[in-house]
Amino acid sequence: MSETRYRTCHLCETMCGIAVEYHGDEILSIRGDEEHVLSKGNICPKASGLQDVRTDPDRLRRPVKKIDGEWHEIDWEEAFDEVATRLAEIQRQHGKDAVATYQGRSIAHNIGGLLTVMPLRALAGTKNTYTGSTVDQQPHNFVWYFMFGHQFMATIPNLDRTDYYLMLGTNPKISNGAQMATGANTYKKLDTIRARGGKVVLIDPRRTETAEHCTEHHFIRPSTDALFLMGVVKVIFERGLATPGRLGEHIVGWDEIEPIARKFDLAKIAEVTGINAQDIERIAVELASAKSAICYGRTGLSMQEFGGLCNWLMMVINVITGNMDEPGGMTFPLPAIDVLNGVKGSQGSWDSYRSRVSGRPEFAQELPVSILAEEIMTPGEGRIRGFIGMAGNGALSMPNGKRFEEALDQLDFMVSVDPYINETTRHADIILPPVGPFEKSHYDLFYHTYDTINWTTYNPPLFEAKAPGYTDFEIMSEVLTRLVVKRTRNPFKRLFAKLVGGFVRRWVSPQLLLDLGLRFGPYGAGLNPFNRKGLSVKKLKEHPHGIYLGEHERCLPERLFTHDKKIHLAPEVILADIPRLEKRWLSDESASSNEFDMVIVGRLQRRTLGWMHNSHRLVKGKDSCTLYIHPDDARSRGIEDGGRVSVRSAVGAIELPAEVTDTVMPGVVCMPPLWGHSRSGTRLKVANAHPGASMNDVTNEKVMDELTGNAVVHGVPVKVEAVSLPHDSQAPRSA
């Protein structure tokens, strides 16, 4: 007899509910949970791939160690001891900063891994901390920190009540909405806005799958979004449409915005962006005149040359139209575990220290991943020699992935916490594999800060982990405890560290920490055993489909974290970046040309996710790693649909099939990221059979958003040419 358990899909920010039917240890099916408070049965195809992860023969079940270039299984005790010993030796000889830590984006969906982030930083004691945030979303956090006082004070578009929705650099039909999501099929919300007489406007260099659900779509030259947004701000002030709404007395810097926008010429903005001045004016007037409106953008804006300015200008537009913290505008969630108030050190910081080689400032106690390779490869005191990597495949996700791989080979020691031997972990000395996703508990601690409604749910493990399996939390607890002990020479401190470590191993668990967070959160039961309505882990277990906690309510100015409880509309550090925008696009220097006459941007795919490419359900069928190119560009270069092309940048080149389509604007090519499974030495049978090409073999780690330190992935200058290959050479590859 089969049974069904309900969980949350942990593959993206959308957090759809899934119903897992199983018999014994075997998963029979994964479908949408129709009673889930958020997604109501909606899921995307990626959820089915979790079934493959469960049974994947390539997934590691025991630690492996590289000996003379070959992988050998070792027991956990040996693995933990060697990892701690090697890292401690490096720090004793070369200082704590000689060890770097890196956590990939999937950590955000892993409660055990997420709960080790702060302890890892504190106990490793290194300034060299890196995460995947500086590849995709750092500009959001940077702007929230300087405007609202907290890096996680996420602004969420209130789609259910808006009358006008301006979107830039986002494709919710494929991404499931990210911060605008209420379960999969977010595009239905766009249809609903239009059905009630509202308007949805999309600005994107590609006519994406979402465009058909919008009132209008405008092509825009990549990396010029900040100019377009500045034009919108300019028109709003010129037409006398700027209004602070009820938050007027809680805004500082209002008078600095109009003079800045006034300096920009709308005709020049139109010329550079490719959107005519009349449309910019009309969009600005319609947005500012609507009863409620939203200006929203996602990673398409963050992962470009002016990601910080783009995100700041979007916030400015929402504030000066009176749509910040208002129904139908941008609103703020209140999660069951209030990370903003409850997690020490989460608020953020900036420039409290700088990187050794290029002097880049930290943000939120981490450095840009774009500089990680130079910190390993540049000789001198403080060079990174040891590396702890968790749940990240930087070889495919970091800019100039090949250079990053070269850097990894120069380390003295590398340990990876990862279930696979992939393009990055193949460089490790030891790999510590956590148990599978259904063998550990799940709670979206991080992504509940991006909720479109206030809700919560908790998932206990579906299957019991087979001994001697360890969760991410248990692995990192063991490594950190032993590292502290081995690094400490004082016998009394060593004894104390051992005692503390023993206590943590025996008594501290993600479930305990979650229970405390829920009990003392805004909806919590506290320690009152008679409070049956308040939240606790026990309460959540009784509601497997989740608990609805209410819609977003106005919370400003009380919830602001700035020292003066004001919205800082014009932070000096952000204003100082505006001359760079002017120099790049509006000065005589901007007219210079070179051999790279096109630019490349990325595109999301509905059925695939980078680390899930070893799922046969998600990669089967027609090759999806193709290069979109406009018919005019293809014709002028002798490129045929399906023909192979070379894409070359200042740092590298790749080859892949072309897909000729007018959905991408002339001068722009487009491909999906996180492919490139052609490296030798991996154990990814399915992925290697569908290798694709890595977009990050042509992105340049030396070019980043100078304001926020975020990597530049969209708008990279490239040269595209037709390639002639033998008929039997079909697989996309790095050139």
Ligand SMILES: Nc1nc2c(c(=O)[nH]1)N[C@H]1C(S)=C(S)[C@@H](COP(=O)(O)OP(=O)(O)OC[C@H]3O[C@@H](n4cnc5c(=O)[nH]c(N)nc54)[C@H](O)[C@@H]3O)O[C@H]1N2
The other form holds:
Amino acid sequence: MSETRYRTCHLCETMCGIAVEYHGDEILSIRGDEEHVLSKGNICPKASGLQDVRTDPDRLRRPVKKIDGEWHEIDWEEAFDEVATRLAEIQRQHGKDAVATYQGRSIAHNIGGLLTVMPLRALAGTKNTYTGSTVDQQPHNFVWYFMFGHQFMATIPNLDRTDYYLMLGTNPKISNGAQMATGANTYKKLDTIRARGGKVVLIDPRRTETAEHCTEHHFIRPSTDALFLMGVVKVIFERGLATPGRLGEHIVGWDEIEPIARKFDLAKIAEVTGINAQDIERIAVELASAKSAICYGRTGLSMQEFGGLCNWLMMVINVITGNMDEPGGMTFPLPAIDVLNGVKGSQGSWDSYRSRVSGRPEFAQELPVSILAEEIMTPGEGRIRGFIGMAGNGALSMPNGKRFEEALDQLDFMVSVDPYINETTRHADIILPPVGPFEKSHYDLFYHTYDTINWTTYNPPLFEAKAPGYTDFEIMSEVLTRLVVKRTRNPFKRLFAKLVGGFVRRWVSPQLLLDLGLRFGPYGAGLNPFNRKGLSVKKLKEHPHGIYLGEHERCLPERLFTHDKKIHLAPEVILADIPRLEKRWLSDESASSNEFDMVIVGRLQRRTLGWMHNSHRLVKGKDSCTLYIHPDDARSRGIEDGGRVSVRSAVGAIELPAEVTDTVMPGVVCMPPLWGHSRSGTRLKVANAHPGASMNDVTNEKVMDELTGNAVVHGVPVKVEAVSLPHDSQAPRSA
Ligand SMILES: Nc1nc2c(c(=O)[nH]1)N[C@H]1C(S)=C(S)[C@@H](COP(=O)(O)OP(=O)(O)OC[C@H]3O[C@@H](n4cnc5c(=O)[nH]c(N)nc54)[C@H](O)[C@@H]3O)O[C@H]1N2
Ligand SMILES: Nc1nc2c(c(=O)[nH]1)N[C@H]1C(S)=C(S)[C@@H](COP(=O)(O)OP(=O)(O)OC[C@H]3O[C@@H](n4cnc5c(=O)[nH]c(N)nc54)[C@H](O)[C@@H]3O)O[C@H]1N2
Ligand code: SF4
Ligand SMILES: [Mo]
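Form predicted in complex with this ligand structure, per the form predicted on its own context:
Up next: the whole complex, starting with the chain shown before.
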């Protein structure tokens, strides 16, 4: 007899409810959970790939160690001991900063992984802390920190109640949400906005799958959105439409905005962005006049050269039109575990130290991943020699991934906490694999800060792990406690560290921490055993489809984390970046031509997600790693639909098939990121059979958003040419 258990899909922030039907050890199907409080049965095809992950013979079940270039399974005790010994040696000899930590996106999806973030920082004790945030979303966090006082004070589009939605650089039909837990039905919400007489406007250099669900779509020249948004601000002030609304007396810096925007010339903005001045004026007036409105943008804006300015200007537009913290505007969730108030020191920080080589400021105790390679490769005191990598495949996901790989080869020791031998972990000395996704408990500690409604759920492990299996939390507890013990010279301190470590390993679990977080959170039961309404882990277990906790309510100014409880509309550090924007696009220098006459942008794909490329369910069929190019650009370069092209940038070159389409703007080409599985020495049979090319072999780590340190992976200058092949030769799969 089969059974069904309900869980949250942990693959992205959309947080869909899934119904997993299984018999014994085998998964029979994964469907949408019709009764789920958020997603109500919606899911996307990626969830079914989890079945492949469970049975994947390539997924590591035991630690492996590289000896003379060959991988050998070793037991856990030996692995933990060697990892701690090697890292401790490096830190004792070269100082704590000689070990770097890097965590990718898969920690954000996993409670055990997330709970290692703070201990890893505290116990590894290194300034060289890096995460995927600095490729993905640092501009958002940076702006929230400076404007609201907390880096995680996420503004969430209140789509269910809005009348006007201006959306830039996001493709929710495919990504399903993007910093918004929508339960995979964003595009239906867009249809609903239009059906009730509202407007949805999309700004994107590609007429994406989402465009069909919008009232209008405008091409924009990549990386010029800050100018477009500045134009919108200018018009709103010029037309007398700026109104602070309810929050008026809680805003500082209001008077600084209008004089800044006034200086910008709308005709020039139109010329540079490619959006005509009448449209900019109309959009600004319609947005500011709508009963409620939202200006929102995601990775097309945060992963480009002016990510910080774009995010700031979007927040400015929401504030000056009175849409911040208002129904139908940008609202704020109140999660069951309120990470913002509950995790001491999580607010963020800026420039409390700088990177060794190029003097980049930290943000939230992190340095940008774009400088990792130089920190490893540049000789001198403080050079990174040891590396703890976890849940990220930087070789494919960081700008100039090849250089990052060259850097990894120069390390004295590298450990990866990861279930696969992939393009990044192949450089490790030891890999420690966590148990599979259904063998651990699940709670979205972080993604509930992106909730579109307040709700919560907890999932215990669905299957028991084959012993001895370790979760991410257990692996890191072992590694870190042993590291501290081995690093400590003083015998009394060492004994103390051993005792504390033993206590943590014996008594502290994610479930215990969650229970405390829930009980003492905004909806919690406290320690009162008779409080049957309040939340606890036990209560959540009784509600496998999740518990609805209400719509977002107004919460400003009370919830602000700034010292004066005000919204800071014009932070000085942000304003100081405006001259860079002007220099880049409005000065004579910007006109200078060079050999790279096109720019490349990325696109996510409905059926894939980086590390899931080893799932045959998700990659079967025609290879989808193609380069979209406009017919005019194709014609002038002699490129045919399906023909191979080379894409070359200042740092590298790749080859892939072209797809000629007028959905992409002239001058712009577009490809999906996180492919490129043709590197040797990986253990990814399915992915190797569908390698594609890696977009990050052409992105440039030297170019970043100077304000926030975020990597630039959209709008990278490239040269695109047809590849002429001898008639009888097979096309190479990847450069
Ligand atoms: N299917 C699928 N879904 C996913 C993921 C996945 O891998 N696969 N990943 C998840 C993750 S980690 C994230 S962060 C989210 C991201 O979700 P989204 O932000 O929606 O990501 P994309 O679909 O890449 O959309 C980015 C858009 O920005 C556009 N763009 C590029 N440059 C510019 C520019 O200069 N200006 C403007 N206006 N637009 C630009 C691109 O053409 C593209 O349409 O998706 C999540 N959902
Ligand atoms: N050019 C370009 N580059 C991009 C993007 C783009 O749009 N264009 N998007 C950026 C964005 S938004 C993101 S989020 C990043 C994503 O980039 P990464 O953060 O590198 O994510 P993945 O490539 O999916 O790799 C995830 C890793 O986690 C491992 N893993 C899976 N499950 C677990 C687990 O339970 N525990 C542990 N310890 N490991 C696990 C996988 O094996 C894999 O090694 O890429 C960024 N890079
Ligand atoms: S959108 Fe797809 S991958 Fe994301 S949570 Fe939902 S089912 Fe999972
Ligand atoms: Mo992301």
